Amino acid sequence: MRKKIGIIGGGFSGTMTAVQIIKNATSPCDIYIVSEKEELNKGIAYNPYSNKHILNVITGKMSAFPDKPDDFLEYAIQKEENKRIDKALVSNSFLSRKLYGEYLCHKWKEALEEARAKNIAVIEINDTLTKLDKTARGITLNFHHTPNFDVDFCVIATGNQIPKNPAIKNTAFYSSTNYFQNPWKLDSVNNIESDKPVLIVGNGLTMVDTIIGLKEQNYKGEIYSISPNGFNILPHRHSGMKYTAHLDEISEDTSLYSLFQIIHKHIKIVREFGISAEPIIDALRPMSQKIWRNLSIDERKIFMARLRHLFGVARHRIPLHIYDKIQKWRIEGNLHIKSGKIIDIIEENNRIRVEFFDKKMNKNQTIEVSRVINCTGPETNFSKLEDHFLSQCLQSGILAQDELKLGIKTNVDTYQVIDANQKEHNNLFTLGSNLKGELWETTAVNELRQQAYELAKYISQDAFGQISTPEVEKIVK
């Protein structure tokens, strides 16, 4: 019998999961996949309003394969632009978004014509999800404007939600059209008074994403910058550099405390040599996954509430000509970084007033600007998402999230998500951002593409069946 299988996310792990189960197809099959954005395979990360977005990984380490490490290599030097460069030189140099988006778009296209030649169904539905239900016929798709209908594997590969509000007093403030939760869509630095100042809530790589593109709308106000840490993101300084000497006193089921003492007295090693820490956390790269798996609960929350942040900023690092960029700015005074916690937002008469308290000055300050600005991260307590599907299925029970609310319990082995019962489901499946809670490292290209290898092969054992004539079809609302 033809089987259907349902992938609800249309961005890299989506796009992957159905590339690969393509290539994996030794018989027909139907595949929906549902994305609600009109911007298929490149979901938000490779979609960018801005030119001037760049990779934070270089271009020889993100091919969308694991069996083919050069692909998005070989398919950048291509490239007019880059066709009299040395190869080299553009494996190691950091490559737009955009183009990474549109190497994605041409997987796809490649992989709709292999499609085609196995006579299997590949249905692209651009409509929101709105239910996911279980039935004893497999899985019920509910949409807004699709009708519904039934699969018999599902696979959620989501990604990042938006940001969650900013916990002020003036809650009323959400609705403002001078507030953009969404920092991904160009309407957030759009059409903007030039002389007047924005507030960035947050300062990670996104805030600095949202400076590039108001720069690049020819912003020439000010801009703060509010985050409990300050701006603390670090540049690549140490391309290619190896360092694994703290390798050896380190295994699998090593401490939370006894992992940062080792880190630490490492740490002090290098910077007798002018060498900052970023390739003593690169080095742990390849067991950070297994090393979170052993933690307790204790642990995690620990790390959660004292050393994430110290984690991600050696981690999360920015090209050096951007890094650049950002302390340019704010030599000139266009840019203010302010360590603290925001308290309220009123708008006024056309004005925006920002209580906060400043760490530094240990006093509460107010600032005005013109909009705000979320570049807080991705929610992930899916009880806060509002009329979301996954937020649906919490509530029934259908999925569970792990104890730190950071993603979706699944056995990891399988993929298979896990109810609230504790019961893994044979037929629901989920990857990437999703697997935080489970596995912390699982955002970045390296990971999510062998993700994407071992679902669609776990998938496939069990998902082809006959089929009759190819189809390609394109479901619009």
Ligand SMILES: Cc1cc2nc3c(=O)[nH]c(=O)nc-3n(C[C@H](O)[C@H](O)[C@H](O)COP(=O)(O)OP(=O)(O)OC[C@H]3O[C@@H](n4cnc5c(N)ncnc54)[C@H](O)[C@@H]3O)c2cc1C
Second form
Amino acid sequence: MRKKIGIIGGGFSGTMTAVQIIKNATSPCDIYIVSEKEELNKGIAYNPYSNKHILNVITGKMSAFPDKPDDFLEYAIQKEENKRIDKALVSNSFLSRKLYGEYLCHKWKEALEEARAKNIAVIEINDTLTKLDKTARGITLNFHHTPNFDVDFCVIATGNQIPKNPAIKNTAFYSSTNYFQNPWKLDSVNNIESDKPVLIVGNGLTMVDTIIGLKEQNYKGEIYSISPNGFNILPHRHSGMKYTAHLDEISEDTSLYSLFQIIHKHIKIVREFGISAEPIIDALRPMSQKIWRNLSIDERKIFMARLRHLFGVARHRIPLHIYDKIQKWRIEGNLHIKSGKIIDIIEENNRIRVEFFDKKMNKNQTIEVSRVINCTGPETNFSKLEDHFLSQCLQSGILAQDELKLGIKTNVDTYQVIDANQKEHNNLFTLGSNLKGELWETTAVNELRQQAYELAKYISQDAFGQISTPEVEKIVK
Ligand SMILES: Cc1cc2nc3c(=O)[nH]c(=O)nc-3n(C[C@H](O)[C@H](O)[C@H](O)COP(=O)(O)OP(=O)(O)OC[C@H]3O[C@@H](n4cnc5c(N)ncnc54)[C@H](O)[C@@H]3O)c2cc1C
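Given the form predicted alone above, produce the structure of the same protein in the form predicted together with the named molecule.
Entire complex below, previous chain first.
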């Protein structure tokens, strides 16, 4: 019988899972791909409101396919603007996220042609999934507008949720039109009529995108960024440098404490030679998922409370030319990066007053701003998501969260979701950032392309009996 496969999420993960299933398929089937507001294929990351929002990974490492490492590079060098540029330069540069979105759409079109040739029906649904139920037939999907239907297999590829509201004394401000909970939308940076400062909560990569967006909108006022640690974002330095001396001392079951000591020792060594910590952290990537999986819950909690930010700063870096701009705006006094905690935000008589604890000054400070943009990173505690099918699935016990509430409990060898009774579903799967609790590092293309490849293979074997793509080297888990 013709199988029905539902994919909830049409960003990179959902798109590439569908593409890989189409490649694998040896008999006809129906694939339903569901995406909410963002354009299908691009998701949040590759549907930016500005051409100046660029990838944080070089072209040569952004292929959507684990078995075709140069696929994005080949696409990029055929573009008119890149045709006359040295291939090695394009390969090592950071291109626009818009171009990457176009690339994914292009791959999708190719996959649709292959689907037609194989008599596979691909049904694109632009709607919100509101409820997911297990039935004797399979899984029932309910939507806001689309009539519900059943599928035999379902993949939850919901990616990044919008950030949660920071905890403050009076939460009334969060219903203000001057508060922007979703930093990935153009309205967060446009139509600013006043030159009063803007407050960005958080100081990671989304803060950088938001500053670029504000400048592009000709905003001339001051920008404040407040985050608990106020770390400086780092540029990509020591490009191409590999440092692996510490790996001999680390195994998958090294404790967090020993790991910290070893890394600290090697940071001291490289500093003597004018090198900073990033190559040391980068070298951990092939084993970081295994290390995470071997940490105890207490160690994971310590990591989250004390080391996550340091690790994130070393890992999530920006291209040098963007870093230079950020530094220039800081030096000119346009950008103030504060470490501290927001205490309250009050809006009265067209004035927004933000009270925060300034760690450096060790006292409370007040600033007046014209708007507040939340760049604190995706919410991962699904019970806090309002009217969302993930919180409904949590309540019904269809899925459970890991102890740290970072993602969905999953068997990461098969991508099968584990229910509240610790039982694996045979037809409900997930990948991408929903695996954060299981794998920690599971958000970049480099991880997601491999997961989509493996998951599609797993589903296809069940759905079609045999498949038509070769094995690729297994991702380290
Ligand atoms: C701003 C930004 C920039 C990034 N840049 C890079 C980069 O340069 N390089 C890199 O490797 N990684 C980057 N990343 C990491 C990024 O997470 C992945 O590369 C990838 O885009 C994640 O795709 P995804 O499909 O898992 O999630 P998303 O892109 O978040 O897609 C999730 C999909 O689920 C859908 N959805 C969610 N809930 C529902 C529902 N209830 N009903 C229906 N549909 C639903 C959404 O509509 C969306 O289509 C970036 C991330 C962000 C946020």
